[in-house]
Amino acid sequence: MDITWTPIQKQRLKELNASPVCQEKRFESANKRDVAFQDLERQLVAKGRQHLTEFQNNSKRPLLSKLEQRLIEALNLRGFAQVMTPTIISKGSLAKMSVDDKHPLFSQVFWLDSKRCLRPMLAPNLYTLWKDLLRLWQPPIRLFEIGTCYRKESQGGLHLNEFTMLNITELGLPLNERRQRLEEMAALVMSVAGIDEYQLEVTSSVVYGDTLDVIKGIELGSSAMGPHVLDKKWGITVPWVGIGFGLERLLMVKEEAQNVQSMGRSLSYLDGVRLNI
């Protein structure tokens, strides 16, 4: 008889970060399954408590915070200036990104009122800064931002309503260097995150059209380049490149976590460990 975990058991094992192999085990009887579940749960709970003790006594900073710091330091060393922009943006800014009430992303936006929302992406604010800094600085202009974004994402192990984005941009570079620069940006981020053997794939975005995505099992990052059809609305006339990463997804892949929720801002997890243990 081919017996698998019950839905409740499987959910619990996923919360406790059991490996995919453990989650797919099969048993000869329900009794053997239940005994195996109790034993595995005890092991995973003990491992989680040990991690929390180490966190309290030694590391004292969540994985997400430490990744942010490493990225800031690495990007600064390579000439990128960090910016910090508002979380609340205008409906007009989204419209300039082509996100109006007919756009697929529009229904995923957290609206505060008829004219303001929580940003679903960093790009509108970066476009705004580009225009002023192109007037004030000599190109190339290298900027990055790490900040929280919000979307009414579908539920599941890969999606968060509140997530941390990294956007890296460069303006004023030669047209024939754009692809190379994107590859260099992707390599830098993946190296800092400790992830190797990833792929670069051309896909289609609902905002930017064809993009170069960073893939390792799941999408980790997505890029775009200009001149782009959106540039005219923002007054941008120089070539540019930009690439964005979800930091929680980077951590999920690096730590081999079973859901992205364990890597993000949470009241249920701390540093990847479920707290109801």
Given for the second form:
Protein chains: 2
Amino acid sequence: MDITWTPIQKQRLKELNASPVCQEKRFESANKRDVAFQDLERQLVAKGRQHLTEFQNNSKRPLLSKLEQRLIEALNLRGFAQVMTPTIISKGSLAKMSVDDKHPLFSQVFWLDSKRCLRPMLAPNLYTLWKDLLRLWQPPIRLFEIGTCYRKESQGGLHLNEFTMLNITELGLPLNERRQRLEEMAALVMSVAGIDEYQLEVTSSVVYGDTLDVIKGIELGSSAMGPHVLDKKWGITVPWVGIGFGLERLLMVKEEAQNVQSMGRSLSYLDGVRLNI
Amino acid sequence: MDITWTPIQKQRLKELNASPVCQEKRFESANKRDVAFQDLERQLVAKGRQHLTEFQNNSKRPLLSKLEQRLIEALNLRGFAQVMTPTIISKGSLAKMSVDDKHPLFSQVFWLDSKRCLRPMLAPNLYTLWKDLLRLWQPPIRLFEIGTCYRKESQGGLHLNEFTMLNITELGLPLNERRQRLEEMAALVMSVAGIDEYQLEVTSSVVYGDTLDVIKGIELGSSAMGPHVLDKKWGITVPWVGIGFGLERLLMVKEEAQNVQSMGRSLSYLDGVRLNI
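Take the protein just shown as the form predicted alone and give its structure as the form predicted in complex with another copy of the chain.
Below is the whole assembly, all chains and molecules, this chain first.
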């Protein structure tokens, strides 16, 4: 019983979203394995086709689009206003985030020319809006954005070159409420995404205060709070909290998908189903 | 009465979304003009602040996001399934659209490296999905995408470097229903966008059949149909129609905004209001 799937079979099973148990199966002989593969592939293809037919006739809206809509509604209800900012940002705004050529993220940035790049994160744009809105709005200022971010990734099962980031922020809250607010934000997002039994990992830092990561097997979200060492560059002088989530990862965990590509913008997958079936 | 606004005044009035009548006003003297400007600017700033306060406390969702949601719901109801495809596309897929270095669009493409660019249109991705879905789905195949497209533009009042495109397509319909279907698609989008009294301009071509442009003062949408000379490269052999709209232009016309920037992803405007007020 020590014959495993061939690398090609294993790759195909992953594409077809076979369960981890299926992927780890072992066989007495190569022949029995190959018969089992044909059988399993046929079942998974039939399941995929059924899902796609259901998608064409009933659901008609990808999981990612539905999750965005549910998040917008839930966050609006809790008083958070949605903003939509450019995906093309300036080199200067990246530098103000301290993402310069010594920063690990720098090599992952897609450049359009010497002055402009695709945003690897939403934070610089939200900092920019905060500055204006502190003048125009009464605190607390509750904002969120859901938008595409870009990072050059090795494209493993957990990373995407373009992914959908949600950032929720609150600006102008009492210092001693920051930790609690981050926990509430995490709970709201997990509830909308339909994920329970997640873990919160707290890291305390003299400089940055407590930060909170949201984990369920993989990292789903991470947070920051201010006063923060970057605030001065952006003209921000009041306390804040912010938490960010990758929507494709939330869907991957909820749907028990075998890779994050199947949940993202894709030409190979539609609503989680591989199209070469 | 031949004193006009100074260029700086005129620019500011445009940013503040002053009506065309206001922008064309003439004065007896520079002094009277400058007094009128101060008065008008104060009124427009107050109006903008009021809109932003209403946005913070009530609406909480930008016009662009609301329009996207209404379009998705209306198109789903009419049987169109939503797809979400990558904004980073290959040089090869652009070439298959005949966008090579002789094509007018070519110089407007943002390149990431020698092989990849930001999509200037949704069509190549939709062609790719069509090929797979023709095998997997029963016709008619009704698809739409709403997503960001990118073009290097001179950034006048009608163009954006990044804008939100809606493409609605139907694949596998009778040849003689194509024209009618395009008119129905245009009518649906105009109805959802709240725009009436638009014009349809028909161009007939022996090669491409009828194409339809949707106009209201400016071009809002344009269409194509197949059999089309490009179909063969993509392996498409059945009739189709497709129509595309820029969502920011729909909002501009509906809201009577003075520039398309105020309706798009921005750091200078929030929900149509200039932030430096």
